[in-house]
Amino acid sequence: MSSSSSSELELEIFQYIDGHQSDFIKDLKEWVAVQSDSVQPDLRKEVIRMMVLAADRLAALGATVNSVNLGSHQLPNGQDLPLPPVILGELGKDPQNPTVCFYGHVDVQPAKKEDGWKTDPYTLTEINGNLYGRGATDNKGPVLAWINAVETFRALKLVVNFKFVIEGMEEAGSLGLEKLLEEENQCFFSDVDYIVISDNVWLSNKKPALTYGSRGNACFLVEVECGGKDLHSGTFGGIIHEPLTDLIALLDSLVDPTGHIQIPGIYDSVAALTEEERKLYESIEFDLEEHKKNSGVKKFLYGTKEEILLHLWRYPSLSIHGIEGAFHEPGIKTVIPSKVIGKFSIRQVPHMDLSVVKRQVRHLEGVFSRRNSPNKLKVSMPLGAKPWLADVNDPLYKAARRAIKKVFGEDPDFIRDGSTVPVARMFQTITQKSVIMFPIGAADDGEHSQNEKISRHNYIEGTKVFAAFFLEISKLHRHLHETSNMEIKN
């Protein structure tokens, strides 16, 4: 496509999008509507609904639509519960264009007007140009932006294979999700490029961003008991190994008062910070100060954007979550009890492996064992999820970064998540594609909070980022290739 006719087709895709503002706002509104909640068992109906709505408005776009059921699923009450379907589509298959894969979802977290929500959260409002309304920015809005640019593409000239991949367990596990990805590997996936995730946030609530990475998590349990029954501290306090004692003090020599992590050989997978690395941080957008305020602290570890940033997202840090069996309510009650659970994780980062981590935190047998204690210990590792990092020089990335330069007039900042995202890993590990996560939503907008929204800006702009993203991407395929088939004559 010559760089003409490219703009002109640009030009027309702006245009179709501002002149169809107001039908994508309605059909943000009637996917808002449906109370798609996937935590709560007796809403799974209408999560079922959501994904029929889904599916019938990928198939108006004239896309292939395959609704894979997933079966069911048992809860802790013995209940079996329907899984809801995942939608497989799929759009175009010129040989001589790229194939685009989007994965986004359509459950959302629960919400109550009375949980504090200014307007009712399945209802969209729009009040000083936010769109209001429970899955918003988390996801449903990033999923309809990018099936409205698809339709304006549909409209006009495709340029793009498209294929999408939409579920309705995001916000419960994902439940399923992985076993098809898997069975579907060889088959779906086997001529898709690109994979593309719209299912976070930017870091400000103004400059778009790019994320490449996000940390893992490793969740443990700590055991510590003594008998069958909770003690009275009168008759027995001062003349037994008090559980919870030994607890607190396994748990203190996890980390230090500076955050450092204090288990032995932690760090020794983490990557040292490149030159090039560090230089994304200088210009990333993030107020030190408002972050602060919204955390409702006085005072970070550390005093520089920089070191803030650089601990969020590429250092490991552990946090102490509770201890399960210790009293809790309020008043006193003087009991010494049998067993305690400590809870804690540990966010780790690209290189560090799982299997590591959880040999490497049986060094709370060492500092049990110092303690002479007859008590028992049981250390466990019920949960791991690995980190996910992305190449930010892939052709997907520059692809992100020239429709973001494009749409916004600027370029976007390149940033990681410091919590989990399994999906981007699980894809990337399963598919062996290039993924990339491209959010449209600000970092004020609330997700999984009351008063959840997305800018009409946001919402509309990012469906012109996405349309301009599919041209971009369509360019650098093509010039790759060409360079490829040069090579490859020479």
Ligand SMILES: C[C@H](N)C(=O)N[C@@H](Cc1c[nH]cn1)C(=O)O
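Whichever C-alpha set is largest while still superposing within 1.5 Å between the two forms counts as the rigid core. Positions refer to the first chain, counted from 1. Please read these numbers as outputs of a predicted model, since none were measured by experiment. What changes on going to the form predicted in complex with the named molecule:
In a rigid-core overlay of the protein, Phe286 has its C-alpha displaced by under 2 Å between these two forms. Relative to the superposed core, Pro412 undergoes a C-alpha shift smaller than 2 Å between these two forms.
Core-superposed comparison between these two forms: the CA of Arg215 exceeds or equals a 2 Å shift.
Show the form predicted in complex with the named molecule, please, the one above being the form predicted alone.
Next up is only this chain, free of partner chains and other molecules.
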């Protein structure tokens, strides 16, 4: 930590954080132990239990906590499932202080030991300075780092008013959240000055970063059905149009081997790359070999740093995620599945429009009709999140950059992210407040993957960075207000 220019208050705070490392890790262990997987319906109870834990943690901090009931949602099979509540928390109301609203989520992606985890995904395990467990970096670790930074301040002196938005459906598309934000815009958000999201990772394993843009995501289901039951492939194979064969042809029509999306018109509205941007990309430090090593693959689709960054941040991508209804167990089963559902998503970028993308995906209907199959095709887009882009000249970025410099001793990378935090764009559009993505996880944390982790270093120094940020944003905010008051007087 570079503390040459740190104030006494900062040093006191940093010492407090260092001295409470084991408490902070114990908290994370307790949270990781909850299987708050929002994707699998049978684990919804665990997500709701997790929301109670998070609400209790905020209440213990002294925050006023409102767990807002969002009702329920319907699954594609017609089953009704309760949505977890969204927590709106509040701590401090000093009109002299800026009000910073933090967003985080405490639901996680599915994880099973058999998927190839070295350790039990729901038992936080420290190996060589890394804390392994589902949700360690996405997003329980960063949420706790923020809460623990707030706790540190509360033990001393609050320089910021805090608000919290904690949800439990981010991994399933933040269902119900947009409506709540709209309803609360004139109430809960009316006195918020700044919004901070810490739900992504740095571009590098070691160098900190601040994120000013992210892609959106349009998720699609492609359902192909023949009769009402599975069939014996000896009795019916060769005489029927098989749903899985149709589906594979449909999925194959989406993207070519170079990664180019084959849906006509999909690239039409992608914002043109400016010369300034191109230069920016050239100047970004990015270790292609490190990134390849993190992914575990042998070769990327593109060979240069600039092409890789452009295809992650500036261009859309299409990924195929799975096929429901297809036989996937080990061994052989000579069956023809009667109904299969292909799942794919398109990460979109400015200025792509979700409704246009949805229309363009009707390309699948054309491919299907050329197959002359009597089967039933249904294409739907159950989820659509928009891309987000922020202004790096906002005071939020200045304060965060100073905090990073103070704690990590170097300036952050200014990056975009290829993944999606649906709430980023919602906050921006609905509240019109400034939003920053302020990651503390590293590029090799393995979000959504086996052996997800956050390093002890990032977790603890990340807590310090958030604490340093509170001081910086409070200084900057006061300065901005004094300057604007002077301008009014003159």
